[in-house]
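Starting off, we have a lone chain in the form predicted alone, written out as structure tokens.
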Amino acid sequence: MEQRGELVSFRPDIKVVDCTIRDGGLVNNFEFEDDFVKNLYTANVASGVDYMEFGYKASKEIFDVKEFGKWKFCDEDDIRAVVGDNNTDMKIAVMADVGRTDYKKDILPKKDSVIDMIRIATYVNTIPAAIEMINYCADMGYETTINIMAISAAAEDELDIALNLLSKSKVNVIYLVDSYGSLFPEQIRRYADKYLKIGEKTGKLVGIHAHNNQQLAFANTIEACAIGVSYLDATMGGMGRGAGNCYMELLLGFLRNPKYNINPVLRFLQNRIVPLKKSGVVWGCDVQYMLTGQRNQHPRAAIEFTNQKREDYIDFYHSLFG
């Protein structure tokens, strides 16, 4: 596993992706105030962030629009109300889950949309459907990524087959996703090496999306970065499902690229993230998330534990073996 640069070196190929609204929306049901999203957009532009992910393109046939905030669905008019024609260097992204998106109806041709990138989320067993979505979106004019979720629970041979199939698709970026926050840096390095070798053969870039169950999201992100992963996901204050994600403020403070500016991020944390937490919105690493991460399990049980305001960690721990 060749290291592409020292951790203090400058990497011009790096792209920082802000996922605060999309992953953070899983914490508050996507009920963000309009000013919050506009302030985040302004902060990201001023910070030099490369992509801002607004949320999901979820099916309104599957999900009731009355039960979620607007960023569960990312209608074109709602995004344009924030960004206008987005006359900035930052690009706009949305996520589309395999099987949960009416992509042929809800994803407009690129010429009619302010969105630049469609990020397709899939599991290993739905790769064929994901490739159909990838190729469709690419043909519509979009940049595309594929986020293979829960790879720590996937069989190695199945992952290899999936990566081989994706390498032949029209996808631009293949993402290494630590959905359960269970992976350690040495494991991330091994996975990243596998992804990069596939990518280099077929002209695909590689990204990483890390969760913070064991407080390793930042460490895992920069470990992947060190050997050549170039798309790096992060959120303001680490806001995201359960234990959250790699902290944007940590990442921008680490990167040596002068295009990135941490000051607007700090201002956003002060003015928007701190009040959001004080209002009762909860995310971040805690014992229950650490335990599901150590057990390589989906954090749904830990999320329920948190929602119930439980503190019986020993009982919870033993329930994970059931």
Contents of the next structure:
Protein chains: 2
Amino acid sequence: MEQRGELVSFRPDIKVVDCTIRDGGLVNNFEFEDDFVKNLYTANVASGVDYMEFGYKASKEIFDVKEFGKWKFCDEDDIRAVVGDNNTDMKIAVMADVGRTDYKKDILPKKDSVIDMIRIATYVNTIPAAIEMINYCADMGYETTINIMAISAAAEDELDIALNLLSKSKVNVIYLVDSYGSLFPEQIRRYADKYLKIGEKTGKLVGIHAHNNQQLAFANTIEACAIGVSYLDATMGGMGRGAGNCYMELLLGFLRNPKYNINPVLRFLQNRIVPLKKSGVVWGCDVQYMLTGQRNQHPRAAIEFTNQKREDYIDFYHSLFG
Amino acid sequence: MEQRGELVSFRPDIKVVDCTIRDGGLVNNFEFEDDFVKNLYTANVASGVDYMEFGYKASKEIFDVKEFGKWKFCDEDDIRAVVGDNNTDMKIAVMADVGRTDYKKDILPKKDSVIDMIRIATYVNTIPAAIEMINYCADMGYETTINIMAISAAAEDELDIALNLLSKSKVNVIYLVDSYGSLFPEQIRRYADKYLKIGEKTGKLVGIHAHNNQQLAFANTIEACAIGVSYLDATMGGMGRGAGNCYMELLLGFLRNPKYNINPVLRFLQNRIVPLKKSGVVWGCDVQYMLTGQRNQHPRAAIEFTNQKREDYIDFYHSLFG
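Let's compare: the form predicted alone is above, so bring in the form predicted in complex with a further copy of the same chain.
Whole complex next, starting from this chain.
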């Protein structure tokens, strides 16, 4: 695999995607203070972040709006209350889960929306439904990404077929997603190479969304970047489900493009992330997440262990083999 | 650079070195409870760790024994109080800093000591003194390593000369040390390749000692390992100066050699590391360490920032440019 770009130069094709509200919302039930989201928007714009993901476009038929913060649903008016008409260089993204979005009802024509990109999250077994959503959203005028989750637990031949089908869809970016935080850099490079080869043939770009169970989210992100992956997901202070994600402050410290500025990120960490952590919102790598990552399992057991404030790692470890 | 070994197999040349007391001692002034060290020794033996580093052989002329815990000095009797005659497969190591060890007085002939390996720590500019120590210790019957610190801040031509001189010494293992936690995986691979090429010509093995300022200690360790580095340093819970080191629990979760067993490590974390952290001993990656890592600086300013419980990252960041 060939390296693209040198450490001291920069590749203009790289896009940084902030997922703090969307993946972080999985930690606090999307209950962010309005000021938090406004401060984050301002910080992202000032730091040169390319896309900010606001949350999910979840179905109000499936999920009760009273049980979640508003970023689970990302109503147009709620986004506009933060960004106005978003007269900035930063684009707005939302995520839509296959099977849990009323996309024909809830996704407006692009001309009526301040959203620029719909990120469609799927498992390998729901690719046909995902492609239907991709093409629908593309026809409505949106940029689209496909985020294929839990690939470390999928059969590789099925993944190959999925990638082949996606390469013929209208999707712009195919995301390599390490949902369980179980992949090592050498595996990430191999997957990234596979995605890039398929993407290059059909004009698709490739992105990466990493989890930090084994403290590899940043390493895996920059290793994928080094061989050509261009959409890089990160969150402030690594906020995200379970062990969290690639830290924005690490990523911007690595990238050499002078458009990126770490100062607004540091200010946001100081003013918003430190108090959020002090208020008792918990994320970040810890032994239980490392163990589910090593076992290539969904982090839900580790999240439960964390919520119960347990520290009996041995018992937890053996429960993962049950 | 060619990969050595596959992810699902294992290389028998790999040695895991526990540095919890030595590098962790820099966090708590080497004031470990006796039981902590005994529990650690037992855990390391049971988990298949190859070497346990007890601490420094520091000069009692330079350092006042009343101001430090005993593992700053590693008297033979103190080690024997923990290990007896060490009738195990695990070897015992200590570190000796060039210029801060009375090695001709304090290092006994191997036949009178339970220590197996002397690890000599040096900067590039004290290589001749380091070589004198290496050859002295080798002649006394010890295995030796040379740990060249702060290479990210050294001139590369001087490093090349240093490696060339060391390759002609009696040293067994040349260590790649990322003292500031500033090196990215692609740089680690390049350095490792350089060290390995020099080492191969003259029968020296190569080791890696990583710091976690940018959450890359584990990633850098396994990436170096993948291309042939065989001595891998780690600590329990990552305990070590500032941002700490490569986590033992991550490393043993990665290695496939069935001699390694993660259970005793988890038990040690549960019984000793969790309470140690709760008692107020602080280490681990945080914004201030990330910033000194990104700036390729010694972590001392970040350690001071941590000790003062400061959270004004912006002011700290700008102070690093002063």
